[in-house]
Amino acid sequence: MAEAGGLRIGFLGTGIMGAPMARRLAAAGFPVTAWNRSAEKAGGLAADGVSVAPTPRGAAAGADVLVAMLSSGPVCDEVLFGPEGAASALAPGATILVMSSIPPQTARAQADKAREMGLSYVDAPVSGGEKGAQAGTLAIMAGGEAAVVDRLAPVFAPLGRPTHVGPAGAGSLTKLCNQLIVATTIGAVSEALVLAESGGADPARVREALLGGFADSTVLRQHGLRMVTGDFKPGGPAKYQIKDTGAALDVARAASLDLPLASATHALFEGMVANGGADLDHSALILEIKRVNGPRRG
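Could you show the structure of that chain by itself, in the form predicted in complex with a further copy of the same chain?
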């Protein structure tokens, strides 16, 4: 059990991820006041000890830490820093903790705005999905000043495992790196299983044979299983995967970095989405590899 340590928490965005996170913070002893755009979602939290505010500023008022778990960078910008933005309701010295997945450049700009307002800022996106949020086992990638990230340890404790990866923006960049590795590994496993099948090997048994060796990965285990069983209900739809790899390539381009595997992976997902695969799980990239190689592949 984390020490609540007297910190009062405001929580913006109680969707699929935010709701269980707010619940876990309240259960750990923090006073939590939450806001959500559609009020009925936040309403269900009251029974679990979460106060509900009618506006973002209402959730921020009196908070020491204001968590944002909203749908995108622009939504975070608007809810935190727009007219009626929540940031201006915070007392000087409070911390904005953005746990949404947003572009690194957006996180850095938000950190600058926060600093001008006398506020601290940490971007700390997560990996682990709804299950991780419910179980408090999220991987948390935190960017910001070390002292501020350290002070947030009791807030992170009920949510998962934090790693301080660098200054503001570094958390969001790390999340993009995570998505890039996942996408490229899905591509690698897809190509290998298509090659195996073309040569008369059984893809399901090939996957089985590779478990535990150097080719083993969470992708081989989870996405690879979807590939060999043909279960492509998302999960992580290709249309979101393509946004992530696109955002990673934007960052690379801005840094004049050429990343050939990332580019080739993004192009494959673009082909998949253009050919009707947008709403399939990203593991269905194997179907795209088969498609471009002609109808003879099962």
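Form predicted in complex with a further copy of the same chain done, so how does the form predicted on its own look?
Excluded here are partners and other molecules; the one chain stands alone.
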């Protein structure tokens, strides 16, 4: 693991993903000061060596790198660049590292604002879920200037594997590509297990039989297990999945692209959210597949 090297870290957002990421940075030797809108979610980090600030500006004050792990583009805009935004508490030369999933156009606009303030900016969303955040095995998709991404190597090291994918906004675009693959695969696994059950096969054994074959995937292994056990405690809530698939479709429309699989999957997640599944894990899409087939099953 790379050495902390004296860098001071501000950390905004200590939810399902942010809390274990902040813990890992502190464990790697970085001085970390965190803020979260729901203060109780940040309070427990004190025992792990993370200082807790009452405001975003308090977390940013004195930071060399300010990490944002917030829920959406608008929330990032507000917390970073709003009237009491954390970015204004940073000294020139500091780096804003947005690891939230936000639209590419939002990341590019934030990079422009940061540049005007004398700050560096990298959008580096992650994939790997809560388990990856806890284990430090996240896939990190970094957009920004190559030299800045390279300088952040010690920060990335406790969190996972970074890949520089292009200029600002490219990281967020790569995350949307990731989310389309995840969402459509969740849909395919859901439909396969519903089909198996309808024909009298044991879905759990069907999942087991497919492991190691061409249909195997992280989604089949992790989310397929959630589906057959009915464990839908959110790691990735459906309300955030629908945000990401919607953003991907917006980018596709702007590029005059038709993405039929993505459109169909997004519609299924819309149905899931509309029918009360917003706060369930996105693997609970299988419940929506069962719901729409309810009158016809049997």
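Residue numbers count along the first chain shown, from 1. In this text, all values refer to a predicted model and were calculated from it rather than measured experimentally. Rigid core: the largest C-alpha set superposing within 1.5 Å between the two forms.
- The rigid-core alignment places the CA of A255 2 Å or more apart between the two forms.
- Comparing the forms between the two forms on their rigid core, the Cα displacement of G171 stays under 2 Å.
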